[in-house]
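Only one chain is shown below, in structure tokens, and it's the form predicted on its own.
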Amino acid sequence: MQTYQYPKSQALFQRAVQVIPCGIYGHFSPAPLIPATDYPFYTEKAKGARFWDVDGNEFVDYMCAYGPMVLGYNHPQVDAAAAAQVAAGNCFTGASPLMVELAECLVDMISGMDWAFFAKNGGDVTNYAVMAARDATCRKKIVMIKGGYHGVAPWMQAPGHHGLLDDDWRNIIRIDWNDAAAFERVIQEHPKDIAAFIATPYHVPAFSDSVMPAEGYWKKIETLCRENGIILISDDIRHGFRLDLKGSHHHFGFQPDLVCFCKAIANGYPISALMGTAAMKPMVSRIFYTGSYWFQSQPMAAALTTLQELKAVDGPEKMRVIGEKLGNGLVSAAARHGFDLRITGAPAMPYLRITDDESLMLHQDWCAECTKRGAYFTPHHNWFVSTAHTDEDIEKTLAIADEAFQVVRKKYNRL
């Protein structure tokens, strides 16, 4: 197969770094694409599963623009409904009646929910659920999970990370994951003093496998949360509506008293979401929180569109039909040549790792190799399908993967 090459991408990124810091910043950044020559860094259009960059490349995507694009890009119901609002209007002086449409389609969906507010980012939602944790229990600490994210505000940074200060996680408390008794104990240790317990339905830290809650796990964590008044908090930015359409709570069997949502919940335009149940209405209610473009009638239009096709659909399940596809297919071509690749989370979001090098430099070349031949792998973060992902993609993907063992079997002289 012919390998990329990206000059133009190249010489975009040194423009960038003489005007942008880090010429490409955050998640974005081509700091964890090892090696970043292997990469492109810019896109210049997309279509489905797939993208091409700016050197005219072609690649079946994996990462789906870090979530956001459940249905593929570029869907055309989707992209109807976001073009025909803008037609109408798009940010007004007032709310648009959308919003109320939304907030009924989802309160319908969402199981144990009783309304909704939309901001625009993950990180708004998470830290205003955050602020109504601790209005409502008039309590300072907010436990949560070694490793996990839930965006960049200050108290969501692990300490070491530039730009903060002592005080901004002197009231966060990190546990591990799956130990309910860890949080037993800072309940023991902090009384009446714990606001909130956030965590992700299930485990994806960087770098590191994704791992499922333990038997009884959640049911643990739920009923510490009720005898103690803590607000328990499911950060569903990412997982949300690609394991269960009721909410990744839903799919767990646990009932959270607020949820995050955001990434897929209008395939790729800006909203997010914060939901709560009846009794945190009043405690939301009176948190002054609020954006410039919050209110915008075009990402409302393309959720209420993107939800009704993922329920058509039945979204979750084909994402994870065609996950297991992908997945089972790449674990055999690693076999085939040798090698052990370890996949972990749910289908439609797994974190895959070559385990015979415990030092990732053979993943990450295998990925690297599979990118420049067209079927974009990152390395050290989980990666993502969609509904738009076809037989011919999963095709195409496992024989580019196979040419890849190859190469890097060769480098590593694995026999």
The other form holds:
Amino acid sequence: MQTYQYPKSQALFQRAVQVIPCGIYGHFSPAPLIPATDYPFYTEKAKGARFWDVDGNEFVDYMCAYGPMVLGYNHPQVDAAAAAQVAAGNCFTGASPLMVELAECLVDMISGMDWAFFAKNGGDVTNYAVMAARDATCRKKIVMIKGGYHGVAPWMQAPGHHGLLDDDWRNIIRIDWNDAAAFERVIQEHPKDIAAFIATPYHVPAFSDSVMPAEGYWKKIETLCRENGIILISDDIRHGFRLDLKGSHHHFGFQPDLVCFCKAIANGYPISALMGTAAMKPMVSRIFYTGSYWFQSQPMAAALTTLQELKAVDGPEKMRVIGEKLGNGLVSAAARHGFDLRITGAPAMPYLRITDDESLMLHQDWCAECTKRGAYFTPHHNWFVSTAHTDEDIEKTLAIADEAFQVVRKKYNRL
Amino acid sequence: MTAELIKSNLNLYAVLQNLEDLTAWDPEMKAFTANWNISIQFSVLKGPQAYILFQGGTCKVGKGALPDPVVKLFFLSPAHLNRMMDGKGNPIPLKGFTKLPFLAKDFARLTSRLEYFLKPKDELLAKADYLAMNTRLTMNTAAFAVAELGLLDPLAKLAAAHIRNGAVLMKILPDGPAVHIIFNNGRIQPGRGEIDKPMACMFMQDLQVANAFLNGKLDAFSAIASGQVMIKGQTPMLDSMSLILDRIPHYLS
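Taking the form predicted on its own as the starting point, write out the structure of the form predicted in complex with the partner chain.
The next block holds the full complex; its first chain is the one shown before.
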């Protein structure tokens, strides 16, 4: 197979670092792509499950813009709904009636949730959820999971990082995932001082295997929250609408007080939602929280159509089937070449790791070899599949993966 | 843990250890110290201890105390040591009074040479030999500083706490120099040279790139994206190490 080169991406990046901090910052930074020179940095266009970079290279995409593209790029119905709304107007002086329609749609759809509040990014609503929990309980401390990610506000970031004050994390307590006993201990150590427990439905740390909730874990957490007046927040931003259209808490059988959604809710249009129980509505209502673009009607139109489409095609089931087909094919290809490829997490958002090398270097080499042949694989983060991935995409991917395994097998003298 | 104490640890264990490479790789200092046979003990009240041993044409800088040093230099406080390292104070000699002329003249020439290589000027960096020595010593200082800061500096400790067990290798291509830092259950052990089976690696394309990168003159993101600096493996170890290294300017200018 032909391997890709990226001269235009590289040239653009060199221009970028002159005028943009980091060139490309945040989760799009090339730094975790190893080696970065084997990856495209800039995308020209996309369609379905594929994108084309500025050098004209075509990729089957397994990141889906890090989650939002749940129905695939340029989905005709979603884009038509968004375009129609833009034609009518997008950013108004008053709220759009679509806001009511979308809130009603979500309340009907999401298990146990009675209202919806809209913002733009995931971090907007995880932050709002924590503010609401503190206000509702008159307590300070937030319990979260080590390695968990809830955004980039100071309280969400790990201690020791730049731009943080000691006070930003003084009231944050981190415990291990799946350790309900640790939560119990923390409650005892800080009686009546814990406002909220926030976690993703299952654990998705970067550079590590995803970990499902242990049997009874969520029920135990829920019980401890109820018994101790602690607000239970489900951060469903990454998982939401990929596991269960009623919310991932429904999938795993627990009942949070607040649920955060973003990413897949509008197939790439910018909107996030905090949802909550009726009991929480008066609490959030008294907190002033807003943003310049939080009332845009176009993303609301896109969200309504995305949710309808996900229902119509049974999105979670479709992605499960696609993800399993992809995963099974990759594991078989790895085995044929003498490698043990481990897949963790849900098939719709798998984390892959070649277990033969703890340092991840072999896995990084394999992901890079796949990417420069047209299957965009990141080595550090869970992948995402969409309903737009086809059998043809999977077959092409498996052929690429097979050749990439041959390359790394030679490189690591595994012949 | 006071800033002066952390700085004194950095001075003794991250800066002064460069004498080993200076006397090994700088032809002028190699010849100058070839016949030295002396041990010097540095002791700081309520602070670090280190020794320098010149023997058989080699220099060894170590933590702790020698049983019977030829010269023993005492400092009343970490700040006292730091003043001396900044050229603004003198130690209190407790032993080896006959060697005071050696300290004032010969040893001072050696430490001046170290300072010359550690405080680069652009015109000096244009010289290949100077560039090579400055780069080597700067990388050494960084590696040894990680160990001190990761154990002592409050913010660096937070970053170090997240670093998994394993070795980090930093190497200048094609043939070195290289340093490594081993993280093992809270212990941090730096060392010169390569190491087998590192958990994370940082390769710098050549001496020029390494020098610019280590001295903060090259945008790290640009360098990584362009392949001038290549990272691989458990790169969160490098991220956390970077947070630790960012603490150096709080103590050493």
